[in-house]
Every structure is written in structure tokens, then in C-alpha cells.
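Just the one chain here, laid out as C-alpha cells, in the form predicted alone.
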Amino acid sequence: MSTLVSSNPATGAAVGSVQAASPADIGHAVARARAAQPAWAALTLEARATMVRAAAEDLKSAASRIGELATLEMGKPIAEGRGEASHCANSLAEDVDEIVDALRTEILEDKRTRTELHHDAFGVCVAITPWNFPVLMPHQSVLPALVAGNTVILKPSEETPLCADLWAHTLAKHLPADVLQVVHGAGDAGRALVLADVDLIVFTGSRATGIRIMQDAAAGLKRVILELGGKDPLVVLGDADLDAAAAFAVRNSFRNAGQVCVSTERIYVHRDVQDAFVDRVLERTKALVQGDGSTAGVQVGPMVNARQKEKVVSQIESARRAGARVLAGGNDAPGNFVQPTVLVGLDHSMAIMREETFGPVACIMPFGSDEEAVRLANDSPYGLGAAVFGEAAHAEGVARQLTAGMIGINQGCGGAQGTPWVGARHSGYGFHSGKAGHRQFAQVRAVSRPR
């Protein structure tokens, strides 16, 4: 076995290490998951749910440490790291209840036939999760798979193995042997799992990797659930509350240093209010505190690694050379840091307006009409989230013309309790969360008989 070292992107210091799985290790893990799955699936839905719920108190006790590890491994501010872990622990029981409700047997009847719709396990599930929300993404991928009766092999990102490992092993203590396993490694380990004898692949990450997973899964017609990249637009209409719109723009462009799948990456503002909006954005951007996420008061941490920083800086510099103007940030900060940056003078010929950035950059372009705003916002292969700020009825009319899977009106794209997390176009294939999302982790079987 080789050793996988996790490093703090803010300081470069080693946080800890895990053992990376060899091809033989991966084969053994899949075989154990396959062997354990029939007995796990044979339990009742409620029995499986009870075992998963039993981990809640242990996860609450471990949440502070799990959150600290998330901050040390990927750089997010400590309040956000602890908040992510605590949220997952505190919501576990409620989330499991929602999953159970989604997977209960349904009855359909007409004059001649009674049909039972069962939601059964696929078999062995592989969950490949990202580094930007290293606790929340395993939580949303693993829980519905387990409750549905699948055994699960979790491969967390090689950037954040420690916090995901602690989360998974805390949960696994309450489950039968081999029902939940963790395999560590980089992309080669993930691909080996996709090619192995598994039935369901759940992946959150880049569009390019999602395409490769679909290609590899196709030969076996394996089920896939893919949450992929985004290039989320924010449309600020001429009748918007500019203070609220600017506050959202800054928060959603720079949260987690822009390393969020639904980060605001393109801002389109009506030309009549552009200057006033930009002034508000700049004021808020310059007030942000950047630094090591472990330090109290820090609001913006580093890029997760040097490669991610290089990608973001390259897009900024390419846009600058093409005529964009930097109104804030844009300097080459030390280490893995990229300053919160505001760009104007942009157009869609620039890579920063077409390709996912995943960094702390707010890109602002003007528009003159609703039709132009819709055209610009939809000019992307992505379609994860979007937001529209303006008078409510006006904003809703624009929002309904956008091609994103999730659209917020005078707020972010997150929905009410039970809303699925769903992307359109190249941002998703299948989806998760909410009753509709939970059901994607199960095979529907219709059993019918005469009345």
C-alpha cells in the first residue's frame, strides 16, 4: 500500500495520512460489499433506517473534530467546516425519515388490478465524493444508498481523506460488517471502482470526469447519478433591490473561496443600475477578510491546491489580456491564495465566461433587455443553479426562461425541505435529495395481481 498524505492548503503543513488502496484492495472491498449486500437488503426498510439513525449521537460528538479536519484539509473557514459537519449530524435522523418516506411501498389500484411499487436495492453502490464539501457530499450520497439496501464503498477525494474517513467510520460502527467501506486513492482508484463489479455509481465532480464515468459504466449498463460542474448566472434586473443583490453576489461568488458547484460565476446586471451595483459589490468585496481558515474571523480561505490556483489565475490573466478590467483583487497572492476578484469589461469570447472557474471571481456584464439577459444566462452548456433579483413577478417571468435545474428568485437556488438537488444540461445526469432524488438510489419493481 502507498501512503496518501493530506496537506493544509493554507500552510503546506501535513495534516495526516491514510493508506491508498491497491487494485487488489479495491477488488477485495467490492467482493466484501457484494457478499454483505443480500443480508443487508433482506432487512426491512425501517430496520436499516434504525441502524443508520443510531449513528446520530456519535456523529454529533465527532462533528467538531470532523469540521476541524475539513478546514485543515481544504481551507474553508473553521465556522463553515464545523457548521457543515454539525448540520449533517443534526439532520441525520430527519434525513433518514425523509428517505424512508420516499422508499415505502406504494399501492396503485384500478377496477381490475392492484399493483405494489417496491423500491429495492440495486446492489453495490460506489460513491465518489469531492473535496469542497467533504462531509455534506458523502452524507447526501451514502445515506439514501444505505437505507435503500445497497452496500456502499465510499471513495472520498484524495484532497480531503481524513474528515470523510472519520465521518464514514463513525457511521459504519453502527452497521453490519462491510455494509459501508472506505477506499482511498486518486483518480485511478475511482476508475477501478467504476470498472469493478458494482451496480450504482454516484459521483459529484467535474463534467470531464462525469463523461468518463458514463463511458466506463456504459459497457455494463450500470446506473449512474452524476452531479457535475456549473457556471451559475445571477441576473440583476433594473428593479432589483441592489443592496440585497450585491450582498448575495459577494456571498455566493466568494463563499468557500468560490469553490462551490453553485457559486455565482457570471453576473448580468441591467445597464441602468450597473454602476450602482458594482459600487456595492466592490465595497463588500474589499471588506472581506482572507487567510488561513483556522484563524477566527477569516471569511475567505485558499484554493484547495496549487493546480486550482493556477487554473483560476490563468483565467483571470487571460481575460485581462483580452480587455477585461480588474476592479478588485486579481493580484498573485502568496501560496495557494487568490484574492477575491471583481472583473468587468467582459464578453463571452473569454474563457472565464465559458469555463467553470471554481475560484473567488465575480464577473460582471451589462445587459439592456430581459431577452438579452436570458440569452446571456443560457449561453452555456451548464445548467446547475441560477438566481434572478428584481421585483417578484418580473423576476419570476425571467427565471422561468432559464435552463438551470434550480433557480432562486431574490435568493439562492436552494429550495424548501424536500426539494431535490438537480442540474440541467451538462450539470447533471440523475439527481439526489428530496423524495424524487432518494428514489434514484433504488430499483422500482412493480408487482401486480388481480383485485
Ligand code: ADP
Second form
Amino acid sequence: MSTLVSSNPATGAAVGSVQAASPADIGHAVARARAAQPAWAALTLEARATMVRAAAEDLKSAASRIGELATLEMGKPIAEGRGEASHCANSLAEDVDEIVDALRTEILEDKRTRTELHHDAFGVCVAITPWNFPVLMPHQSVLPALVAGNTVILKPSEETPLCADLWAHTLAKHLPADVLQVVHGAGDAGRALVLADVDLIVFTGSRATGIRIMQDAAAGLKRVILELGGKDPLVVLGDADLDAAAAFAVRNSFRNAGQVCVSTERIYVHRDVQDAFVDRVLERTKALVQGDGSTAGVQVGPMVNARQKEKVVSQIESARRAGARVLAGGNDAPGNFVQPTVLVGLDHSMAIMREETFGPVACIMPFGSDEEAVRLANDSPYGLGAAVFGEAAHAEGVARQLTAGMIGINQGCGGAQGTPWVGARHSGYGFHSGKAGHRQFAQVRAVSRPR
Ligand code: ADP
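To complete the pair, please output the form predicted together with this ligand; the form predicted alone was given just before.
Shown next: the complete complex, the earlier chain at its head.
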């Protein structure tokens, strides 16, 4: 066993440590998950759901500490860390109800045949989660897997082991032994789990790692659910409410320091309103308070680590060398911080307009017609979220032409309760949440007989 130290990206101080799993530990965890699975799956759907729901009160009590750990480990503002943990705890019962609804046996009948559609467990599920929403991502991946009757091994990001560990152990106390286990480690531990005797891999993270997981899973035809990155466009039409559009642009470019898979990464604005829009974005950007997320009032924390900062700064610098102009931020802030940055003078030859940035950067480019806006917005291998601001019918007409899994019209891309979290093109393979998402955690078995 080796020790995995979790450190605070705002200060560099150690937050705590966990034991990283050795290859032998991983083998044992998988064997225990395999052994526990038949009895877990033999319970009724309702019995499993009742056990998971029973953890809600303990998760509510632990939410403040889980949220503080999230902030200490990855830097997000404390209100957001606590908000994420309490949102998960408060919505657990409703989310479990929705999962039960999705996985209930369905009956199909025609003149001759009666068919039952059962939703069975796959077996052992590995959930590999990232650091940017270190509680929400385990919540969304682990709950449907468990309720479907899979046993689960959670491998949280090596950047946020402590908050995920506390979340998972608070839940696991309410479940039979070995139904939910946590394995700590970096990419090598994740890879060992994918290659082990497991049946379903649920992953949220980068496109590059998603491709590696799919390759590793292919030999065993293991099921994968991959939620990958994005390069989300925001289109601001000439008839948009510019205050609302600028407020959204700033919020969604800088939330969680831009470390959100549905961050606004590209902004296309009609050239007639570009100056007025940019002024509004700059005013709001300059008012943002950056600092240690543990300090009350801070709105933008640091990058999760030095590697992430280096990636963001190198994209900004490379765009600047190619002719982009920096209207706010852009300079090299100390430690792991990157100032909220606004760039103009961009084109699609620049890496910052093509590759996922995952940092606090608003990239603004003008367009002259709806056709051009649609072409620019769709000019990406990704297709996670998108947003269009404009007069309702006009915005809807443009939105309909965008290739993305989740599109917001005069709002962000998050949908009503029950909306799946889904990416098009390279932003995902399989998806989760909502009834259609929950069903992907189960194997359909159709049983038919004459009527
Ligand atoms: P990042 O580098 O930004 O953390 P990744 O997509 O690499 O993004 O990581 C997301 C999760 O995937 C983390 O839990 C990480 O440890 C895990 N991971 C990284 N590489 C692999 C791999 N080859 N196989 C399985 N899991 C991996």
C-alpha cells in the first residue's frame, strides 16, 4: 500500500491522506464485490431502494463536512462545496424514486404474446469519477448502479479522495457488506479496475481517458457509460437581452473556475451587438472575487492543480501569440490560480477554440448571420451542452440546428428533473440520469409467453 496525500490547491497544504490500493487490494475488492452481488441482486428492487434511501439522513448530517472537504481538496467556493453535498443528500430520495420508476418490470402485450421486460443487474460495476464535482458525480453514477442490483466499486479522483470517501462510507453503512466499496488511487488503479473481472464501467472524465477505457473494455465487451468533455458554445443573437446573456456568459464561464464539463467555452455574438455585450461581460468579470475557496465571499477558486493551470495558461499564451487580445485577466496569477480571463480576436485555428480548456476563460468571437453562428458552434468534435440567447422564436430556430446533447434557450443547458445528462459526438458514449439514463445501468431481459 502507498499513501495518497490530498492537498489544497489554494494553499498547497496537505488536507489528509488515504491508502492507495495495490494491485492485490484491487483483486480482493473485485472478488468481494463479485461474491456479494448475487444476494444483493436477489433482493427486490424496492428493498434495495429502501436501503439506499435510508442513508439520506446520515448524508444530510455529513453534508457540511463533505462539502468542506470538497473545497479543501479541489478549491471550489465553500458555498458551492456545501451546496453540492447537501443537494445530493436532499435529492437522494427523489432520485432513488426515479431510478425505481425506470427499472420496474414493464409489460408489453399484443394479440398473441405477453412479454415482461425485466431490468437486471450487469454484475460488478466500477464507477470512476473526476474531481470537479467530487460528490455529485459519485452520487449520479453509484445510485442507479446500486438500485439496479450491481455491486459497486467507486474509484474517486486522486485529487478528491477524502470527500468521496466520506460520502461513500456514509452511504455504505446502510448497505450489506461489500455492496459498495471504495478503492483509491490514480489512473493506474482505474485501469486495473477496468481490466479486472467487472461488467459495467461508469466513467466521467476526459475524452482521452474515455477512449482508453473503451479500448481496455473492448476485449471483454464490458458495458461502458462514458460522460466526457465538451467545448460548449453560447450563441448571442442580435435580438438577445444582453444583460441576461452577459450574466449567463460570466456565470457559466467562471463557475468552478471553468472546471465544469458544460462550461461555456466559446461565445459567438452577433457583430452588431458585440461591443455592448463585451462591455457587459467585462464589467461583470472584473467584479468577480478570486481567492481561497474556504474564504467567505470568494467566487472563483484556483485550478485543481499545477498541471491544469499549465494547460490553461499555455492555451491563453498560444492564442495571444497568434493575435488574440486579452481584455481581462490573462496574466500569470500566483500558485494554482488563473485570473478570470476574457479574450477576443480569436479564430478556430487556435487551440483555445478547439480543445477543451477547463479553466476560467471567456472566448468571444463575432458572427454576421445565423448560418455562420450555427456553422461556428457546430465546428467541434464535441457536443455536450450549448446555449442560445435571443428573441424566443429566433433562438429556438437556431438552437434546433445545433448538434449537442443538451441545449438551453435563454438559459443554461440543465433541464427539469428527469432530464438525462447526455452528450452528442465525442462528449459521451452512453449517458446517465433521467429514466433513459438509469436504464443503462441494467441489462434488459425480455420473457414472453402466449396469451
Ligand atoms: P483528469 O486528468 O482531469 O483528472 P481524467 O479523465 O484523466 O481527468 O480522470 C478522471 C478519472 O479517471 C480519475 O478518477 C482518474 O484517476 C481516472 N483515470 C485516469 N486514467 C485512467 C485509465 N487509463 N483508466 C481508468 N481510469 C483512469
